[in-house]
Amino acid sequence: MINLETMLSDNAKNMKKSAIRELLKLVARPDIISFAGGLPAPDTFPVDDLRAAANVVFDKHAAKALQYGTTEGDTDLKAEVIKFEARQGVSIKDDNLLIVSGSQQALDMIPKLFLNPGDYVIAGRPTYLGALNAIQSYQGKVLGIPFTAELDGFDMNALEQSYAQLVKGGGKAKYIYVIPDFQNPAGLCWSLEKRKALLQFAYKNGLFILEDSPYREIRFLGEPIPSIYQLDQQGENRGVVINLKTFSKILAPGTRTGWIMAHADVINKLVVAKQAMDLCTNVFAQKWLAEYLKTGKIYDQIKKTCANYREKRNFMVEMLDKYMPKRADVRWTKPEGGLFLWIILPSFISTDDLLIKAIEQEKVAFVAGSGFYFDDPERNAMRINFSYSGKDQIEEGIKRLARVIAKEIQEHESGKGGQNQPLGV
């Protein structure tokens, strides 16, 4: 056998195993009650609606769907998109749009098109592992900035600085990464204020922005705030923005389609980009998604996952006020939407080692918020998920939740700990 190492380009020797995909392996025993993936509620999968209009797809479009298909995007799906955007004060045209296997796959094309070894990054500490994961595939770098303590975005005063010195020394940023709405891992979500201040960063500096939306039909409570994107739109209109969109938060994840909105010009280069990927996104998945589509059935669709999360997440919160330990040091975010929150911890826990011991002892499982960083981590916070467990498996896992982080307590407290490590978010 050939020595791999030797033979890996750089590139290569870049990519990171997903931290989250492989915990997940791990946890797929029946008597784990896991918080850890990012998964939709399968409850919530409209079977009946989806059956439907795949059998419009046999009878009417089998030849086309069946067949393959133009890179840019299937044309029925691109208009039905077209028109779900409208519906949102969104406007684009044919040449705005392309269809993606997924946004993680939009998350993969935008380092191959924008960065060079050594180029950098901006985004949130934390920020979400699959595009970290994808910027260090293509040698790039993160610089990372804090949120304000109200996490309502980015501290402006941080990124200010931290920018300056970075082209002080020298460095060179392509674009900003961001998740404005319900943000993965930590659920927040920017203001609008915060919104207009990064685009007007973006204009004075001369960045991109990616705004990653996975999450944003997902809002169960509060008013909806005018995406990034949509802010440029009504504004100067320079075309900085770079959107993506999926329908795995808000129908299926097995549907493994997404798009991406852009200035023609973008969308163009992302094209050939794509061409070398995978010649174009799944053709039967795009007519079907059409189909649906048509019936406009995804805007009730829609309602009825926002009632379901908003139920999960009401109860999440009220499970971790009846169980975990009450202490100034121990809190966490309580999203408007989204799937996620984040729960910080003493600043003299780590949760990273906390993890095998509550799989161990309470067989009971998070993803450890130091994947969420770059590089410096934090390591005194998790992600939980409560969008896809039931209600019982919600109390007992925060039970076992609780106990095992109220031992870890105790156990410092009376010299049996480990070393203090840097609050988190």
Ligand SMILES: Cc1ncc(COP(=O)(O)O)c(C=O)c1O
Second form
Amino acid sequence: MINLETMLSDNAKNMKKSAIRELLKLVARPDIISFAGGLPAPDTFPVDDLRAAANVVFDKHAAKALQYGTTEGDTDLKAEVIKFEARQGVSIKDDNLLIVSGSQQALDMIPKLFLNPGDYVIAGRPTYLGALNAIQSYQGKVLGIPFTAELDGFDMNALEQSYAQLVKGGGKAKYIYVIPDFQNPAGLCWSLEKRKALLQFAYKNGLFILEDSPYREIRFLGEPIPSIYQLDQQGENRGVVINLKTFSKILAPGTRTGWIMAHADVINKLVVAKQAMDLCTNVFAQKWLAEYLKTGKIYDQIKKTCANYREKRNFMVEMLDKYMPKRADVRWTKPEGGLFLWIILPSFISTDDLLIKAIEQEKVAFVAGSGFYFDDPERNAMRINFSYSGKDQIEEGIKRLARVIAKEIQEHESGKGGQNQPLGV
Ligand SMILES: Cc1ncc(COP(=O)(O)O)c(C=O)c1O
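Return one more block: the form predicted together with the ligand, after the form predicted alone shown previously.
To see the whole picture, the full complex is given below, headed by that same chain.
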């Protein structure tokens, strides 16, 4: 075999295995309660309705569904997506829309389009690691902006200061990556004021905003806040926001279908980028989704999913209140939507280390917070998912998690604890 390392491109050398993908393998082990993945609850999948829609495709559109399609996306699906968005007050035309193989494909296309090696993306600390990995694979860099439960969005002062410093040092940023609705990992939602302020910042500095919204419709408490894409549309309409949506969380991730909304010029460039990747998104899936959307059942489906997750989120918060060590430095977010909550532990605990102990000693898994930082990670937090597990598993899993955390605190306080060392997992 040829020495692979000598042959790899610089881009390939920058690619990182997804820690989350690796951890998802743990879900398969029956003895482990895993809060690690970001999986929707399988009992929310509308199997009968999706089967009926697939039958319509075979009965009526087989020749088209089994053929190559256009890169831009299937016309029927695009028409349905335009209606779906219009119901939420987002008005787009056909040329503002590109159907993709899940938002993850879009997260790879955008840095491919915009980044030269060494260019910057502005993103939260923490943020979705799938976006970070894609940026890294194109040799991009990330200007990290603090993002905490108390901040309801970026710390705008930190953003202004860090950006000014970057520019002064000759750095070039191209876009700002944000997940304003129930961010992955922390489950936090940006306030209207912060959304508006970010848009003004992007206008002022000539930057695009990449608004990633997989959880936008999965709001189970409170009132929706306009997306940044909408705010631009309703205001100066400068076309600087690129908005990513997906069927993964509102319907089923196995559809592997999402959509990008953006200015027609940006869509045109993205179409070229996508052509080289996969020619077009799975045509059968697109026809299938179009038939399903035509039934209008998606709106009830989303309501049911939200009700399901509201109950699980409330139950998980209840269990955390009941079992977790009662200390000011052990706290968690209480998201109004999405799939995750974020637990912050005392600064002397490294969740990289704790994860190994949690799996070995208590057979419970989570995602260590460090994976959600491009550089200089904070290590005392973890992401846990509440959508996938049943209530019994949630109670048992939180009990186990609380035990391993309590033990870690106790060992530290009795002087036996190790230092906050990265494990390199
Ligand atoms: C913030 C965020 N963006 C994008 C994705 C990828 O979504 P998709 O399944 O549409 O590729 C995920 C998946 O969990 C996510 O959490």
